[in-house]
Partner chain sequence: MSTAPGGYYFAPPSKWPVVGSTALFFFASGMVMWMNDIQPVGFLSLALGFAILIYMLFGWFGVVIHESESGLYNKQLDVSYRWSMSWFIFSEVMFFAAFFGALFYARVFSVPWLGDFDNALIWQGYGAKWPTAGPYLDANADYAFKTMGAWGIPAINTLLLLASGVTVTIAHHALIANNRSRLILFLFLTVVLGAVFLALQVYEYAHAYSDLNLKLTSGVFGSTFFMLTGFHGFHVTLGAIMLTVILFRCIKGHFKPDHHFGFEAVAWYWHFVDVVWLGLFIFVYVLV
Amino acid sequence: MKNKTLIERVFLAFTALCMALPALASYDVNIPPPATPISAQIYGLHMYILWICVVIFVIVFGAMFYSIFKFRKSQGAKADVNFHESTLIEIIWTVIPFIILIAIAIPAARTVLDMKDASHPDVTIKVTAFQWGWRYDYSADDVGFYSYMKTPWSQIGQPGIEATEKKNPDYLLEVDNEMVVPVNKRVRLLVTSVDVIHGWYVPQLGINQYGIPGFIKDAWFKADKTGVFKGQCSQICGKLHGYMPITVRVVSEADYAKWLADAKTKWSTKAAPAAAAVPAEDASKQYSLDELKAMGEKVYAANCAACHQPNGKGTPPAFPPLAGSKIVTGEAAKQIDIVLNGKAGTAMQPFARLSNTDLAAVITYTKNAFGNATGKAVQPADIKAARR
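Coordinates for the sequence given above, by itself, in the form predicted on its own:
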């Protein structure tokens, strides 16, 4: 009877395992498919070393399990404590690991040297990291722009606030402005940071380069097929570390030329440095209070809600509440100064990179949201006049 119960349990467990196999089959655990020659080298090196490890595992554990089974006590085996060193065995277990290390080191060194050879680029892009986003400067073409996560907070949610929208397929990997590069061209990246250490990581391109304040590190890739390739910051860089996605779109040369022509009209850096960081706009345009509040709500959700919370209550003391804040409900000049230039000694970063219209809208929104019914509006011209 006991044997029958045991057989039934084994059968049920086997059935459950078989039912779970389709789900396991769709779980990706390996390196993503390579999209560049250097990432193909990395993938090949990874698989090469993996199979070496598999062979070592099979030999070592095979010998161990065979010894345990063959020389077990129940078969009459007795432990022999009278053994002595063997010069031959010591030479063998020294030489074999040495050969294995050499077999791994040679292709690994070749791959690392290829990864670091960023010479003769066709396109050079400066990548500047900051908490929490990226700036891409195509210096030779006088183009520069910022890239932020585009996934709305209504999909992410906040502590105590449930997400209200279904998550997109590219959840937490969407950006507003993609890095665009031509196919089959060597792209050199000059990676740096303005605050803490970040990591520009796109696995399919074979790049994981640290951005270190005060230093410029270079890396390169040459995509051999068109497509969209995604990554994220690979360093724990602060509160919103998980919200620094990267998107690289590889296009044909003709499409790249079209994109570049359009980018020059939107993000030209030929203007003076202070003005070049601000998107082109008509700062003299006047908006109604309702228009500014509607625009400001979107800007707040994208740039402010993570720290100050969607309800404006913040997470004191690191992120003070905006609801009822004397700075927010008081004169606009002080709030404009803090939003533009940040506040030293706190987590408040400068947001001068946003347009005059966006800053005017978000300041107006905070003055008239979360119970702050001031009825006051800030216009783009006010922001432009306050810029240093």
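Because the structure is predicted, anything quoted here is derived from the model rather than measured. Take the two forms, find the largest set of C-alpha atoms that superpose within 1.5 Å, and that set is the rigid core. Positions refer to the first chain, counted from 1. First, how it differs from the form predicted in complex with the partner chain.
- With a cut-off of 2 Å and the rigid core superposed, I338 has a Cα displacement that reaches or exceeds the cut-off between these two forms.
- In a rigid-core overlay of the protein, K225 has its C-alpha displaced by under 2 Å between these two forms.
- The two forms, fitted on the rigid core, differ between these two forms by less than 2 Å at the CA of K150.
May I ask for the structure of the form predicted in complex with the partner chain now, the form predicted on its own having been displayed?
Below you will find a single chain and nothing else.
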């Protein structure tokens, strides 16, 4: 280890002391128990600063309450009107806080540098946020899957409608597919988003990283114990921001290998369609209904199923069903408009970034799937014409 300054030594000793406290304290009033070296540092820093603040508070307000009791007019106190300036005192109480701040800044800076150093990862996972769920891509292993909240609306209820089911202990914090990582390995996260800003936030792992659409930002952790760690989306991202939980399961290396093998059979990305749309295309090309449906199914799976569900039934009231929807079964122009331009104020975002062919395909698909038997096709040229 590098040489330590005196301040750092004091700080470390103090941290060690405080780390003993979690064993006693109830976590409801403090940061949950750390599971990585970084989050342990954070925990220690917080306790350190907290105690400094408590001491300052006691001294400063001790002085104030002393004067409140001592210098009351009702006690016959006479004002000493000449006591209104003292350069010496003023210098002292400028310098002392400054020194205290330096004593805080040094360990704090170390931690910041540590947490920003994401080099040499053992596992790299791409985390893609969207309204409202997460996708985890273990790119090196060709595994990728979605992770949604599992709590049903029947437990949440609606204004005016009582919840019909009792809330689970894990209410709002349960997901269908957990992120799984091996213990004692450096895991690097490449966090991004496809629509708005979200925040991948798991306090016990010491990570809170915005996913910013169009950018990749990285963060890392090395869990030093196995277990299940929970978090939530930390940045407001629309209607269901409160319903975007995260679960990370840290397992032994052997269990991780087992999980990975299983995941490869379930969620291999090799078999899946190339999701990214290529803007270069021939928009004048005419396709047959079946060609469009076949292409559209893939586009649907990659872009729409997250919300409207693979079966087109959606999850009302948050996401309307496309099965039997008036817009889908009605005239094409309306649907092109809503898919191309989105619907303001809702999660239905503009999909103008998809190519004309993909859009034509997916719209044709929805018009002819989930029991919507319109038999109508939409051609790329229609989309091109509708673009603003």
